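Just the one chain here, the form predicted alone, laid out as structure tokens.
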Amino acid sequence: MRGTVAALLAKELALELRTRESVPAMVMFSITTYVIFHFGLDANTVDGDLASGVLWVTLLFAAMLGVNRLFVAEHEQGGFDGFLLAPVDRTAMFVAKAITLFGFLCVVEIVAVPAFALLLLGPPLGQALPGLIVVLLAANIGIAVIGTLVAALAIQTRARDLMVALLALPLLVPVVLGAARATAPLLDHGGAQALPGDWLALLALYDLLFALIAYAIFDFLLED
């Protein structure tokens, strides 16, 4: 299975480097949204709960762009049929796609988080950065797992863009809630506070639960 996952990851990387359809769009969406918030909010800077909410809502909707494109190449070019005929573990595609989406999110956040700090954030980012990285990684896992599962469900429908949003956003509410609550103390106006372990633990538990569910049912999704 490891070799299959590696081959699929290499294919995903080559495809994104050639087409540049997902990551640039996600980055541009994030920066544009921050600019809109910058002019739309009745405040020059944000901190605490408001800053956390703006950050995670923006990252969530940017992630939807990547989720929508996750299985498009396989659907349009017959990749599903070829993969089903190959003598490999079918869950390898789930693992590879989830890792791909996780990587896309990490690359986007390398640009989007500094842009957020520059355009909107009041407190300095440096003190909050270690804790914020932990929260970002935990949330990225949840978004990648749920996004991959939902994309596989929606790709066979005509209105896949709409179905992705309708299915993914309710499932991702606990992820965004946990990430936002864990991030808010880090962006406090008086300086970064301790990372709330209870919200981080809840986020990790939700990630694990959906990872197990997705891993168990993905094989049946490909057959259907």
Given for the second form:
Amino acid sequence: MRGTVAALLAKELALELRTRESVPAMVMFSITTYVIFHFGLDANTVDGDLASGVLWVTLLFAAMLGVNRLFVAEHEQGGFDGFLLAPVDRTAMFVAKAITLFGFLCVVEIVAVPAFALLLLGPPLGQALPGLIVVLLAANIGIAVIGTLVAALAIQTRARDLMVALLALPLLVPVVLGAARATAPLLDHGGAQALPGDWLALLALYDLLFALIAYAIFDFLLED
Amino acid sequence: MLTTAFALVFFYAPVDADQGIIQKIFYVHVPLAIVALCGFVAGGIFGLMHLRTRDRRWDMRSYVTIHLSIVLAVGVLITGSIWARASWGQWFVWDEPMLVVFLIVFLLYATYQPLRFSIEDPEKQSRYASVFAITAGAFVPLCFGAVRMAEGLTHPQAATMTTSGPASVSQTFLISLIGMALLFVTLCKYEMASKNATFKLRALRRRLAGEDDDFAAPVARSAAPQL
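Can you switch from the form predicted alone and show the form predicted together with its partner chain instead?
Then the entire complex follows, led off by the chain already shown.
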């Protein structure tokens, strides 16, 4: 299992380094979205609730781009068949894809969050950073798990892009809610305040439950 | 049963002191909501059974329960809005978690039919639909559990409303709930029977057509599972 996951991860990494399909697009998208928010809200700086809302909506839609692309190569080039022919545990595919998406999101955020601080955020980021990293990691796990499940579900349908958005957004509402509420006091007007533990706990619980569900039923999505 | 319940609603249960006659919608709205949510969860369980046994009939059951629950959910949203308009003065209130969660659940399930429709292979269609049913079926109690813990203050809880009032309220409510559940089960049975009849008819027609093999009626692609 571990070897399989490592092999699949190496494949994903090689693929992304050669084609550069997902991550640059996601980064560009998030920065463009900040610009759009600047004009849409007609605000030079944002803080508190509004800042965390802008940040999370942007990251969520950027993640949607990554989710859309997640299984496209497998679907179009017959990678699913190759994987099914190999005598390995099928859940390895889920674990590898979820880790890949998680990694993509982290890389995107390394660029997108400083860009947010630079372009839109009113209060300084430095103080809020440790708490923000915890929230980002917890939310990334949730988005990665649900995103992988939804991407695998939608890849066989004809209206793939549409189905991903329609399925993933309602399922991700609790993640965004928890993340945005947990982030809001960090980006507060008068400097960072304490990280709210209950929202973070909700986020962690949701991650855990969906990881278990996805782990249990992912097998059925790969059979042919 | 439902008729009895409605009769009781209008003649037996007392009129709410501060909401007046509009409070009667409670006996429709809450049972509808409870039955719809239970239907979603049941759809998930049937989906699980389908994945385990590979029996198409479980998929059919899952499809029918979810399909009818969506219909009931529309009813919940409509009656809920009417009630909210009358008692809170607004069609929809955002700071009420119960409403928002129900809306999210409804939006999620609204994609069930498009999902089925956009997968062409019927075997794959039923498998993917079952996976969706399980995921969403787990999502429903999860969300409502979280909401119960967080607890909105303005949304009247069924339990507190029925136990704190006079006994006639809780009796009427229980009968409405049972009536609604029975209605749901009956509708499920009817839809299942109608689907089965359609498939039998189609199979017979195909067998007839097989003999003079020109006339093979093309099967239209549909979101409903095929046996």
